[in-house]
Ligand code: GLC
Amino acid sequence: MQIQNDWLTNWFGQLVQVAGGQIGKLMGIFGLRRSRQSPPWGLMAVMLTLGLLGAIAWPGFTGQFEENIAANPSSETVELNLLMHVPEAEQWSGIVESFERENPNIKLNVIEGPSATNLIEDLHTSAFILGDSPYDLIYLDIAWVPKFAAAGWLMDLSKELTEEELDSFLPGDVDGGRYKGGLYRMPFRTDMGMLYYRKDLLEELNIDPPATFADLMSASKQLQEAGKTEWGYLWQGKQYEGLAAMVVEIFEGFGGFWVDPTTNVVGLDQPEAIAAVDFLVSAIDEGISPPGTTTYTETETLRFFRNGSAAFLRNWPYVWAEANKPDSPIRGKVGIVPMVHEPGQSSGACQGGWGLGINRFSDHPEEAIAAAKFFAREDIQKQFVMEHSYVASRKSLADDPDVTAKYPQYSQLVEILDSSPVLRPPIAQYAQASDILQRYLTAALTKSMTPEAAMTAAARETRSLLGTEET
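Just the structure of this chain, alone, in the form predicted alone, please.
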């Protein structure tokens, strides 16, 4: 396994490779094919210049350049490239080593990218638009699948797995890899939103874990008034993709929706969606949530929850391991329940997760498919879970005795997702739709617009994007 860990200078180096698709000499040095979509020469000159500047800033460039020249182009070893965000690139080291032991003719180069997943998406998008992405395998967030598939960048993997094989994965993970009848992502690990709570604090005041929004507000106020906690409920309110992931759960809990992907009907200006945004605004107004919530991502909310500053936290499965580390002040004091909802409505767990797609233009499609299938295997996913505590896409691991012995909460996590999955709308224009929603949610949360005005404007703009009529 090879990890390249300076993502910025490495990205410039990758751009040199992209430009090399137009220049025969560099094409031979780096072993790249000619671009199928030849970009303008002027743009290539600019990108080559940026690549060379990046090379100057990259001390390891000269050595790697010489290695590429010395490499035997007729070597039987096939190299596959995979870009991953920090820190998961390092976390994959064990399973990548397993892959290379079983497949000695394939070398998997894991390129370490920025930790912000939207930047990873931007890097992939830029590479594809330039015409020659150097990445054979694409580590896909569930929200990227419609965009990448609609653009024609991914290979359809429908024929690579039988229906029986697909049934062995969690349904939401499979559905999250589909677009217009095709399958574009092999499931690897799953994610779901849920509500963490302080068991010890609730037990002190004899409060049951909340099931409704009213329960959550009431419990928060009781604990605050009793001096047990500074804040009640923490959630991700910054203008970024995490805000969109969080709010689909609130929409679901109020009986609302964002976009129906089968009809493109937009529900943002319906009473249920407006009520959902009203709830979030009131949580800040009433002091249940901190005023700084509009700047918080998962990282900040976890930090405040872990240091004992709050009673409730909406977040993802990774929080369990973080909250129960030996040095955690709340170790052993945390419980989990599905996200709360209105009476008569259902709980919502935003379906997240990651899997492997294959670059449709890869020079090594067979080897890339073999790699994607390898990492979808039950034993490999179990190895990753045991090493890093994520939730795998394989159903069987929910009852695996080794997994549940090490992670007693594992079965409950899978049960929460299996019972109440909510997808962000799988539409080709998802990135634009998410940007619209984030902007107007921020306007409502920061009081520059009322919830009703913000959601009305968001609905109007989303309908314009999708070309649909007002309902």
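Since the structure above is the form predicted alone, I would like to see how the form predicted together with the ligand looks, so please show that one next.
Just this one chain is shown here; partners and other molecules are left out.
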């Protein structure tokens, strides 16, 4: 308890003193130019502090940290800290036990953080800015890698795996860990967006699974009119990272794009991207998607789909196991197709996924590397997949008889990713670019701006962030 309080007080004090200056430095790292009028660093420092304290005060976070510190391992034991979002932190308990059994001199503290990826990212960012991150291992969303690598917060792990070893992982997961020639993340699990549908309902009305946006809208309407479902299509519309992950699939389906990472060309104000946003707005307007969509994350959309309120859901692979649990009202009634697209365009599956990076300032780099390698092992990823229905980064598990017997859809998921991956722009300024897009999408979805005005403004801000010319 005492340690927890000291830790908090120290962190708070330091943060208030140095955050203003450090934010300036960080803006420099990401190539952000100061405007002529100097930004209010003091105010930003206070806002960052409040945000950080809000997240730290989150009961799961403090409770877990206290518990871990109270465990107070013996002096010969090396203690590694790993911050992880709920509910995955809890799901790791089986493989963490396996790790500690094989490595009795290392204790791995998994500290629970909030569920939204961007909130965990903020916690890491604040800790690194202070130069005082307590986390040895960083569980990295694919979307954070360029920023964390560019800022110099992570160890380059290139020498830890041979090219041959890297070949045994799904290529998108390996590429997602690379930045400017270095490798900053050991692949753990992959993620890809897809469309879940209610097989039973479509069969009842003799409707084929949708392939195009028009199919999706018309199937939803038919099912709603026949009284088979309350809502048609559920998706993540809240202003957070999940909104950006979802919308890249809609952009792709309309033939549009966000930022081309090789040229930094911004596509948000192109007709295809505007049409994509128009589609999302009209899904709500036409009552296909619920009016509350702008408050939904993955969790809420899964809850409504699972309780039988909707016919279609865009989400990640973990939904399969949730939908098929023994107590699920839709057990055995769910199918999967790639996300729909316009005729002549292709489906997009947002490439998500997580892996372990090492804090470059960790006091225990060797043990942290050993841990990252352990969780990249095939047998350990298999254990995790068998316990929870995620998709592993190890390619071979797609043909593993135990895995495919338990999850008949597993190989289909890997194929969906393989055939239609869409990346969020892998650029160092990604967090800011995502924030811009999320804000303007929210303006369009809540009708405070038209899709065209919102995307025009989002494109302008993104170009200014990237320092590229107006087109």
